[in-house]
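One chain comes next, on its own, written out as structure tokens in the form predicted on its own.
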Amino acid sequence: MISKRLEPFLPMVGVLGLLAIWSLATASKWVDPVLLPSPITTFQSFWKGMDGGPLGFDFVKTVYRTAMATLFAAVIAIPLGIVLGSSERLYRSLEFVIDFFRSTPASAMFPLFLVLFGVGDETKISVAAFGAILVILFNVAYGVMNARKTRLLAAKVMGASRLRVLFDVMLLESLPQTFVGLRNGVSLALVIIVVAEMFIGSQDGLGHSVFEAQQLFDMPRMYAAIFAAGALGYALNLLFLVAERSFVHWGGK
């Protein structure tokens, strides 16, 4: 049985396993070292790029675009999700539109947003926000609709007004599902931003760094940029998870 002292280090098992397989594959030349450089070479390139190199600047640009897209999505989707979730008939009347666009790959919307906003940060941020809005909206609405009936009935029996039930019961009950939506939304926004940086005339960002390194056949730099994007996604998800545990301590109780 694993000691509780070692439990915080369990996530490192997967990391060490991945590094071991990666090192073995390159050392034994199962794959061409030119196409897949060793972990040491890749992390040297990562450190060089982040320590005053262009990768650090690209990293900051991607963080900025992802944060802006998630912020816009949250500001629009959370109030809208609460309104839709508080009226099941209203949500059902719009369910087809929400599910239709939620099932449509956001990358397919690039041409439309290019026509509307042109080539620039506005297009990248708006497409990413569009994709994140639908994910957050869906989760918030379902969180409100699935608020525990016993608490709703208790509030109504005690004479709480409709507005107070909405904000003091439904809104709090929906917070766990809202954070699930925010975590999924920020991950989706990061994916869309990186893809947009690769293919929509971008001059910076991690997607641009990956694409440019691949075109120049600079494999260590390409894998360093991919690692930076993965680390950013993990950090953003962890940030929202910590916030969820801090603010929604009653979740599931």
Contents of the next structure:
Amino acid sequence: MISKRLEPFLPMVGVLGLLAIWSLATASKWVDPVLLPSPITTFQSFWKGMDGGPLGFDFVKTVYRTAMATLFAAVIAIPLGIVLGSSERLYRSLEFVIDFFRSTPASAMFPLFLVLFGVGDETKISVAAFGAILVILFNVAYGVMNARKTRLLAAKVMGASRLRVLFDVMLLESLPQTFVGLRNGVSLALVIIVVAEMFIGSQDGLGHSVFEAQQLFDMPRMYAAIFAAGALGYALNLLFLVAERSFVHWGGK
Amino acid sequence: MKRRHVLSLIAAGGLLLAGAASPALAQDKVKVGVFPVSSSLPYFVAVGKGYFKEANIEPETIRLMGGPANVAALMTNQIDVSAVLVTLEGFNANIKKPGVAMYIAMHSQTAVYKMEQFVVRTELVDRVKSLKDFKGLKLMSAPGPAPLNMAKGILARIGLKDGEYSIDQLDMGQHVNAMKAGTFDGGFTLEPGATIMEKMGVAKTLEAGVISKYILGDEKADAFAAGCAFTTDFIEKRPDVAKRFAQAWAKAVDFIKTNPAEARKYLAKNTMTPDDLVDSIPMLGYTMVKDFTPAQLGYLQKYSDFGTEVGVVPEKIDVKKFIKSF
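Given the form predicted on its own above, what does the protein look like in the form predicted together with the partner chain?
Zooming out: every chain and molecule, the one shown earlier first.
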């Protein structure tokens, strides 16, 4: 049995394993060191880039775009999801459109958004928000639709109005599912932003950093930017997980 | 069918199979990374006209999009030849791993052999007469640090500073659409995008052959922006095969020069060039390294030095170290 005191360090097992395989692959030259630099070289490049270098600036730009995209998506998708979820007929009538666009790769939408918004932050943020909206909307609507019947019935029996049932019961009941949607939404927004920074006119951001380093065969810098993107995704997921635990502590079923 | 007919058919089939498996007929296999663009034309011609077959070579086409994929494949010896590799990208790779891309042939770009060019949206043609008129406009560039810095470098040479115009790099697939939608006022684009824009009436070429004129200082100077590269491993371990491959390539280059109209047809089925544009896509100045004049070698060195100046080639190199004559 693992001691309770060691449990918080469990996630490190995977990290150490990954670093061990990576070090072994480079030390034994399984992969050409020009194409896959050692973890030390990569982290030196990461540190140099973050400590006043261009990587820090690119990181901040990606954080800003992802946060904006998620914020817009949440502001639009949560109320819309509650409305759609409160009427199953309404949801079913729009289900095809939601599922259709939810299954469409956001990168395929780049040309359309480029034509609508031009280049610049508007396109990247709007296309990422578009992708995230559908994921959040879908989760919120299902959260509302699956609100526990006993609680709904209890509220109705006690004479609560339709509006009160919607806000005091359905909204709170949907919160756990809403957070699932937000966590998926922020991850998707980050992925779309990074891809957009790589392929649609960009002068900064982690995607641009990966693309430029790849073109210049500056592999330590490329892996440093990939690591920064991964770390950002992990941190954002953790942030929403902590927020979920604080807001939905009553959510146990 | 009678029994003896069946037996004779089986016997004939057996003989055919035996013939195909005979070592006397085995050809030397060469793995070739092919980026399906007009620069790879000599490869398509050599395959189509059977020049490789004549040289007893069986090329295996591996479609690889862009420089990084080709360089990674060259470095790991997954391919022996890159049918087309951007020169500055190849030189950069050679700094990281010397001899990974040895150029045997290069493709010149000039005002005649059009590839890179500045275009302007049709609505602005009356206002924008020269590159200087780009001041205050919104421009796009082919993606990657090499084209972007090239565009900025050219504009700097005519006196336009970064900030006096805006420039965003954009995936080549989006260039025509972005110009049509009016997202940009003009930009630094490549073929076949420029020809497509012109045909659609979306944009017009303001100036082509800009690397020659502004970077190399002579309108007629050959800007050797891309070429065919071998790995050192291939050259050293299979020198005879490498030589025959280069000879087949040279034969294709001769064919393109003497029969450009016929050679162009090979673009239609091998590249992303629309069929109706095949006859209007400009040709490049395909040249074997063995035929380089001292002046051409000088242009290549100057071009590489400019790459160093704008940070695409990290250090000054002697280009002679990365070319190979057959």
